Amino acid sequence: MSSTLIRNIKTIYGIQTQPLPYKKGAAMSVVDTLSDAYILTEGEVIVSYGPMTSMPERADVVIDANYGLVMPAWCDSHTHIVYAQGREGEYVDRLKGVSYEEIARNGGGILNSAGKLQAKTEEELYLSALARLDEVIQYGTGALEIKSGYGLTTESEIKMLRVIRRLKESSTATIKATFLGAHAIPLKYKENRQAYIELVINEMIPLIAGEGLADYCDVFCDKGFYTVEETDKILKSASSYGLKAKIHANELAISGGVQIGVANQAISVDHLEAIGQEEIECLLASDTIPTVLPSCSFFLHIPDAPARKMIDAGLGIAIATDYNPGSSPSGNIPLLMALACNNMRLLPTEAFNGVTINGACAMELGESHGSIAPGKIANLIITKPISSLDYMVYAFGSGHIDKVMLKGKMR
C-alpha cells in the first residue's frame, strides 16, 4: 500500500485521545491539537503522527503543509444534496413576505421540488448530485447523509436512493443513504393522507429495505406535515425492516418530534428551532444527538435552534447544512462554522466539534471519521498557512483550504 507523509504542519487540530469519540457539554469546547507535527497515511487510513523532531524518515508520497493546519474531513450528517433544480423563485417570494408555510400550502416547497424530480431521468440526478458533492469534498466534507424525500412516489423515491447508491459508489466520500418518503403528503392524497401512509408503510419501506438502498428511515413531524402518532408508525414499520430512525422534528413547532424520535431509538434527531427545557431533559435522557441547522435558519430567517442553552445543559450536538433546494442552498461548512457561532454563540471549538466528530456520530462513523488518530480514514484538511482554527472562523469570506485528502488520497 501506498503511504503519504504530511509534513510541517503548523497545527494538527481534532487529535482523539480518549475512547469515547462522543463529546458533550463542556467536552464540546475541548480541541487536542499538536504543533509542528506530521502525519503519515497508509492506504486509506491514519497510520502515525506526532512531532516533527520524529518524522518518519520517507514515505511514498510527501506533501508539505508549508505551516497550515490540518484537521478532520467534515462530516455533514444532513443533507438533501440529490434534487431536480433550484428554488430561487420560492426566495424571491419570501423576501416579498410570504411565508414558508403559505408556499408549501401553495403547492411550493417540497411538494414543487417533488413535481420536478419526478419528471428528471436518474441519470440527470445522478449528474447533477455529483456536481454538487464534488463541490461539497472542495469545501472540506468526507463524510455525509444524503436524504431522499422529493420523490413522494414510490419509483421516485427509490429512483434518488439508486441515485444515492451510485453516489457511494463512483466517490471517494463516505456516504449514508436516508428514505424520507414522508417529507410532505403529495398533493394527490391531499384528502386522504392515511392512504399516502400506507403507501409508505406497505409499498415503498418493503421494496427499499429489499434492495438495500437506505441506512435509515427520517420522518418530517412538524406543525403542518407528520403528526407524532403517524411518525410513530412510520418509524416503527422502518425499524421492523431493519432501517434506523433518523427525524425533522421541531423546526416550525414545538411537535413532540423529539419525544417520539427518542422513543424510537432515533440516531438523531435534527432542526430542533422550536425546543424547550422538556425536549432537553428528554435528550439528556437518552442517546440520541441533537443535531442543528444554522443556515436553515439564516436562509429561512427564523429563530435558531438554542445550542447554547443545549450545550450548557449538559448536550453534545452535531451541526449540519440541511443544503437543499428550498431552505439552505448551501454545502459550504466552514461558512456554517461561522454562523453557528455569530448566531448560536458557539465558540469556535465547538462548532468544529459539531462539523468533525460529532456529526460523524449522527451517522454511527464516530469510530472511523471525525477526528485524527492511528487506524482512522485518512479524511484530512490542509489549510492555506492561518494562525489558528479561531482565525478560519472568524475570517469567515475567505476560502482557506488548501487541499483536501479522502480514504489516503488526494482530491
Second form
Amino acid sequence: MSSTLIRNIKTIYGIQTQPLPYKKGAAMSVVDTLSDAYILTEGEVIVSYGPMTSMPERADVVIDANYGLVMPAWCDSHTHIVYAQGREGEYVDRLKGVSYEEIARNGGGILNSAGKLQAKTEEELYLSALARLDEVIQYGTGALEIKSGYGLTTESEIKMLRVIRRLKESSTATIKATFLGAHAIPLKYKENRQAYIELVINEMIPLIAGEGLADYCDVFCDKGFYTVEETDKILKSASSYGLKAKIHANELAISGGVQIGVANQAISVDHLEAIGQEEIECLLASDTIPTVLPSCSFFLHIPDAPARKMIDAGLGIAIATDYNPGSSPSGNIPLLMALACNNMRLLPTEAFNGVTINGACAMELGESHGSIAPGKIANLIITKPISSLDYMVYAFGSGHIDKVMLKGKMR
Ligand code: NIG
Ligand code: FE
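Form predicted alone done, so how does the form predicted together with ligand NIG look?
Full assembly next; the chain just shown is listed first.
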C-alpha cells in the first residue's frame, strides 16, 4: 500500500476528536484545527496528522501543501446530476416573470426534464453525468448523493439508477443512490394520479430494490406535487423493501412533509424553505437531519430556509447543492457556503460543518467521511495559500482549491 505525506499545511480544518460526529446547535460553529501541520495517508485512509515538528521522515509520495489549508472533501447530500440537458429557456422565462410553479403546471419543469431524459440512452446520460461529477470533484466534493426522478417511467427510472450505479463503480468519489420516482406526476397520469402511485409502489420499488439500485427512497412532498398521505404510502412501501427515506419537503408551502418524513424515520428532510416553529420542534424531537439548499433559494428567488433560527434552536443542519437543471444548476460548494453565510447568516464554521460532517451524516457516511481523523477515508482538499476558512468564504466566487485527494489518490 502506498503512503502519501502532505507537508507544510498552514492549517488543517475539520479534525474530529469526538466519537459523535453529527454537530448540532452551538457545536455547529466549532471546527477543530491544527496549524503548521502534516497529514499522512496510506492506501485509502488517513493514518495520522500532527505538527510539522513531528512529521514522519519517509513516505512513498510527498506533496507540499505550500502553506495552503487542508479540509475534508465536501459531502453533498442532495443532488440530481443525472439529467439530459439544461433548462436555461425556463430560466429566461422566469426572469420575464413566469413563476417556477406556473412553468411546472404547464408541463415544463420536472416533466420537461423527464421528456428529454426518456429520449437519451444510458450511455449518453452516463457520459454527461460523469462530466458533472468530474466538475464537482474539482470544486472539492468527495461524497455525494444522486437522485433519480427525471425518468418517471419504470424503464427510465431504472435507466437513471443504472447510470448512478456506473458512476458509483467508476468514480473515486463515494456515491449514494436515491430513487425519486415520486418527483412529479407524469402528464399521462394527470387525471389518474393514483395509477402512477401504484406503479411506483407495485412495480418500480420492487424492481429497483430487487436489483439493489438504490440506497434511499425520496418523495417530493409539497403543494402541487405529492400529498402527505401519498408520501406516507410510498415511503412505507419503500421501507418494506429496505429503502430508507430521504425526502423533499416544504419547499413551496408548509406541506406536512417534515412531520411525515420524521414519522417515517427519514434520514433527512430537505429544502425546508417553508417551515415554522412546529416543524422545528418536530425535528428537535427526532434523529432526522434537516437539510437546507441555499442555492435553490438563490436561483428560484424564494425565501431561504430559516437555518439561523434552526441552529439557534439546537438543530444540526446539513447544507447541500441540490445540483439539478431546474432549481439549482450549480454544484459549487465553496460558492454554496458563501450563499449560506451571506443569505442565511451562518458563520463560515457553521457552513463548513454543514457541507462536511453533517452532510456526511445525511448520507450515513459520518463514520468514514466528512472529517479528518486516523482511519477515516483520505478525501482531502488542499487550498491555494490563503489565510483561513473565513477568507475562503469571504472571497466568494474565486477558485481557492488547488488539489483534491480522493481515497488517498490525488486527482
Ligand atoms: O430539489 N423540488 C423538487 N425537485 C428539485 C428540482 C426539480 C427541477 O426543477 O428539475 C429540487 O429543487
Ligand atoms: Fe432536490
